[in-house]
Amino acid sequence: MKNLIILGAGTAGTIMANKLNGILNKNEWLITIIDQSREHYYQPGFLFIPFEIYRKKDVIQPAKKFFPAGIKSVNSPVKLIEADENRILLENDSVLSYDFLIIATGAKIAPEQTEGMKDSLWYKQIFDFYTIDGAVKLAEFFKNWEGGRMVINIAEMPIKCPVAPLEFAFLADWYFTKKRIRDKVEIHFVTPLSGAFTRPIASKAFGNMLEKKNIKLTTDFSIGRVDNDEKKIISWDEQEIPFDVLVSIPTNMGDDVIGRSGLGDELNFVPTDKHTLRSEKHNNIFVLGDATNLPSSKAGSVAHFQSEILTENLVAAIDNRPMEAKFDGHANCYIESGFGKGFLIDFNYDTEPLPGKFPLPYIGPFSLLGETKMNHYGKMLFRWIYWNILLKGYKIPIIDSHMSMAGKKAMELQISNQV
């Protein structure tokens, strides 16, 4: 019996368990999935908790509910990945050997990487919304907050779901308007990027939306430390921005076990071939989702698209065939903009988000880089799709793992190529 181990039972790992369970011969292969958590979190839903759209119970289900029958699940922290020995050392010192390993350990926030971030104001006037605890604490804070200066700060890139900070700003504008205190809340979006987003055309569109909503934008701000006494963030070049409440998107890092095992870069992300999704150092290790160091977005849709490529390439590697499937960096993200509307972007390594219709040319029903009610409905429907289709490894109809130019405006494509 040969062993395939999937390390991590989040979005990427669970999808792969379901896909491979239906492909690999059960008489020849044992699939084992390892994770220390017994719960599965719908992480895109964390964004909605501070604004009383979702509650904690809406984003949590038992992890085992989504594992296919016939695979082995191990609930344990991992002490070490001994890649040269093809084995995993668990916290209790038991050892699991593998023929192939899929690393899907994800990413996590690391507020301790910024001086003063986790000091006296942490979870009092400094919050994150990238964890369930942070989102719940922020919801409690907002219920009784009467206004002031709210600073939303991205510490550094890359981060999970790079559109989420913008969504937070847009939803905050809606939420405080609904509470009738918007005139008492100053919203300040502070980013290390040179614009509101990573790609020029989308950055302009979202920058215009921030301006429309009277949200101040400060770019090229690299946070160096947080002064808890004076309540201000200070950049490495000594710019200072005061706050009454700081909503931080801290440094994102890969899992600690990646660093302990010597498999990651300085942020514990695994160096990965951007097309085949195979580890750059070990031929029998594949990586997907937020655990990679790829220049694609760290988002659930990306993990889903990657899973289709990885499945083909892993089977080819098992059969000693050339790996012909190529991941193109495809990402597809809905962006809530508040007041029952939203945006949608679709892009990859080489092509930035463009205006148009999705997924059907001329018909849609979703609009690319346009703010519509239909895009909002798509965002809210995604939670059902996540639990019932995406996690189970099913292919989403019409939407291909490779980005299509169908429905996108050629004129804007020419502009994007000149930027």
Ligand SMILES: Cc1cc2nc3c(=O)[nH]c(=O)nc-3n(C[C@H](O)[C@H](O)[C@H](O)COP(=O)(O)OP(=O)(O)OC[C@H]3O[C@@H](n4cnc5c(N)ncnc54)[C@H](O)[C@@H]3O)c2cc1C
Contents of the next structure:
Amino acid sequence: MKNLIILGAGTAGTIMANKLNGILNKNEWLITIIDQSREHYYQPGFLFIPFEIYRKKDVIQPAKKFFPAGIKSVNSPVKLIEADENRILLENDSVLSYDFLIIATGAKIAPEQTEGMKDSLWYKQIFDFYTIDGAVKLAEFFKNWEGGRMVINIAEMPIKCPVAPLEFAFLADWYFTKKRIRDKVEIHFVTPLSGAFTRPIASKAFGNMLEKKNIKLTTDFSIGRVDNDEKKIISWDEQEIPFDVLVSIPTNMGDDVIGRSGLGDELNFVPTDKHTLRSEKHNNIFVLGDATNLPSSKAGSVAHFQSEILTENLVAAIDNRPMEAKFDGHANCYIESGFGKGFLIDFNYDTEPLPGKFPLPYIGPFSLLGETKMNHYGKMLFRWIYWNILLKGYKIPIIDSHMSMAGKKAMELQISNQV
Amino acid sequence: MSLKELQRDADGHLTNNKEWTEEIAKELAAEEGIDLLTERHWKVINLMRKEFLEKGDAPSIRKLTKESGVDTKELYALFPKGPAKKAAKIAGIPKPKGCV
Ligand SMILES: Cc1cc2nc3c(=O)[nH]c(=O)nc-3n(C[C@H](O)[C@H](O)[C@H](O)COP(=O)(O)OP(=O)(O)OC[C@H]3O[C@@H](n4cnc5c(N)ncnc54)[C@H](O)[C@@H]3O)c2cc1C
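Output the form predicted in complex with the ligand next; the form predicted alone has already been displayed.
And the full complex, kicking off with our chain again.
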């Protein structure tokens, strides 16, 4: 028997297990999926918890429920990947050998990377919403909050779901309006980027949106430390921004096991070929989802598009054929903008998010880079699609893993990249 | 060649990094308000060029600090307001692509 191990049973790992289970010959291959968690979290739902739209129970399901029959699952933290020996060490020191390995260990927040972040105010007046704990604690805080200065700060790029902080700002505007205390809440969006978002056209659209909603924007702010006594964040070049509540998107990093195993870059992301999705260092390791160092967005939709490319290339590598499938960086994100509306953006490595209709050219029903009610329904529907279609590894009808230009309004652009 | 004769992009970065010389670097630095390039500046600039020529993109601040031994605080002191962009410009390479 040959062994294929999938490390991580989050979005990407679960999709791969389902895809490969139908493809690899059962008499020849054993598929093993390893994760430390028994629960699967629908992370896009974390965004809605602070605003009482979702509760904890709405975003959790048993992980096993999504594994196909006939694969082996192991519930344990992984201590070490010994890539040169083709084996994995679990926490209890048992050893698992593999012929091929898929790394899907994701990304997580690392608040300890910023001085003073995880200090006396942590989960009292400083929160994250990228973890279930942070989102739930923030919901409790908001329930009794009577207003003041709320600062939303991105510590550094890259972060997973780079639109989520903007969505948070838009939803906060809606939530505090609904609670009739919007006039008592100052919302201040503070980012290390030179605009509201990473891509120029979208950045402009979202920048206008912030202004319209009376959300203050500070760009080019790289946080150096948090002063817990004076309640302010301080940049490396000594700009200071005071807060009553800080909603932080801390530095995002790959899992420690990647660093410990010598497989990561300075943020513990695995150097990965941006087209084939194979590890740059090891021919029998493939990587997808948030764990890679690719310049594509770290998003569930991206993991889904990558899974199709990875499947083709893995099968080719197993058969000793050249790997021909190429990932183009395709990403597709619904963006909540509050008051029951939303945006949708669709882009890849080389093409900006453009206005148009999606997924059917000229018809839609979703509008690209425009704010509509339909896009909001798309976002709410996404949870159902996630549990029932995406994780199972099915193709989402009429959405291709490669980006399409049909129905989009191409624009002449001076692309100015952000740092 | 002096800086005036060289082609630059919309952000003022050299379009052809092969035209870069140490003299040009000094002129670019002066434009950015840095009158004297010290040995610490050069350490960063040289690392930026090396990374760019090897990998095709400028390194992130994190990578810079890890590999140069110049910490973030000092980096901001050396190249005030956006060290990654500024150091790239002085090093004669394009603005770092960054991530989406
Ligand atoms: C607030 C928020 C909003 C988001 N919104 C959207 C959205 O609207 N649309 C969208 O497409 N995406 C969104 N995302 C991003 C999306 O959730 C992620 O991109 C996606 O889950 C990545 O999948 P993954 O499998 O790479 O990582 P994950 O799903 O995080 O899975 C990684 C798994 O690896 C396991 N693991 C890690 N290290 C070890 C170890 N050492 N031993 C054992 N197990 C380990 C973890 O337990 C985890 O289960 C959002 C994310 C957040 C946080």
